[in-house]
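A lone chain, given as structure tokens: the form predicted on its own.
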Amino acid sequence: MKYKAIIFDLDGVICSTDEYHYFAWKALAEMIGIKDFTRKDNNLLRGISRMDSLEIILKKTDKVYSDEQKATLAEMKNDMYKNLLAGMSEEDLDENVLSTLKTLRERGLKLAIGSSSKNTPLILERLGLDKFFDAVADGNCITHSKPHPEVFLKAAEFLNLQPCNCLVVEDAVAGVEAAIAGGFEAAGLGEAGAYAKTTYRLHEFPDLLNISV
């Protein structure tokens, strides 16, 4: 068996929270006078940490913010985001995703999460997956966001496996770059699926079952 584990990004792979992020970031941008925050801008933030995302957004304004002010802005965005997440439930977990995860486990694979989000525990709890995965590496245990490979390396470490034994599943180019930098192969959905460096291109989540893992 080529792989012993699969490490999944969370947002955009296991579930979709892009809209929640978009509405929260847009609200914050408008609060500080940025009126032209678009879905295209939001797409640039996928797979990137909260503070790094804020830095990208602040490039749209000439105003200079102190580190303390930036921390406050990031926390305000997170509060708005968590309020939106409060409406998430197990019904937001696609049945095809859950059945695929269960089949992969039945095949003897370990399953892990590798996400830059500090809200990973909350999201997994809302989806009913808080006790499902063998390991969870997230924004609460890393200092570098993707495309740095730290979160995937942490997940492999928690699984007691080498990167070559783990397949990463991503939907963002930054995530694929992080996987490659860490010595992992990657399966891609959406944007990541169209990326030339992606090892396996998936049209939909259940396509994972067609990979000879």
Ligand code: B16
Given for the second form:
Amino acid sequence: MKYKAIIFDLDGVICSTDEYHYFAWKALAEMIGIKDFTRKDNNLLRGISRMDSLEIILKKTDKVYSDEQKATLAEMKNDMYKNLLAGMSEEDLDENVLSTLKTLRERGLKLAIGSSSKNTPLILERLGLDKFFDAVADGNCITHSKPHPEVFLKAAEFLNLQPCNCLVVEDAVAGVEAAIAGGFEAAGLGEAGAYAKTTYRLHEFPDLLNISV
Ligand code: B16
Ligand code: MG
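Next up, the form predicted together with the named molecule, please; the one we just looked at was the form predicted on its own.
Following is the full complex, with the preceding chain placed first.
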């Protein structure tokens, strides 16, 4: 077997919290007078840390913010995002995602999370997945966010495996870049699926079962 483990991105792969990030960033952008924050803009933030995401959004305004003000803005966005997460439950876990994960595990693969999000523990708990994965690397245990490979290297380290034995699943171009930079192969959903460096294109999550892992 080529792969011994699969490392999953969280937002936009395991669950649709990428939509909540979009709503929260859009609300924040409007609050500070940016009226044209689009889904296309939001795609640039996939896999990018909270503070780096804010910096990208602030390029759309001429206003200058101090570091302290930026920290406040990021906290406001996170509060709005967490309000949306509070409404999540196990019912928000797509049945196809859960059954695919279970089948992959039955096939003998280790399953891990590699997410830039500091809210990973909260999201996994809301979805009833807090004890499900063999390893979780997230925004709380890294200093460099995607496209740096640190989060995936951490996940591989937690699994005690080499990157060449792990497949990364991503929805973000930055996430595919991170995987490739770390020596992993990558399967991509959405924009990441169409990205030239992506090893396997997934049209939907269960397509993972068709990759000869
Ligand atoms: P937080 P992923 C990433 O998660 C999101 O794609 C990105 O939009 C977000 O800014 C980042 O996590 C940080 O999230 O503000 O919750 O710490 O896609 O790597 O699972
Ligand atoms: Mg993602």
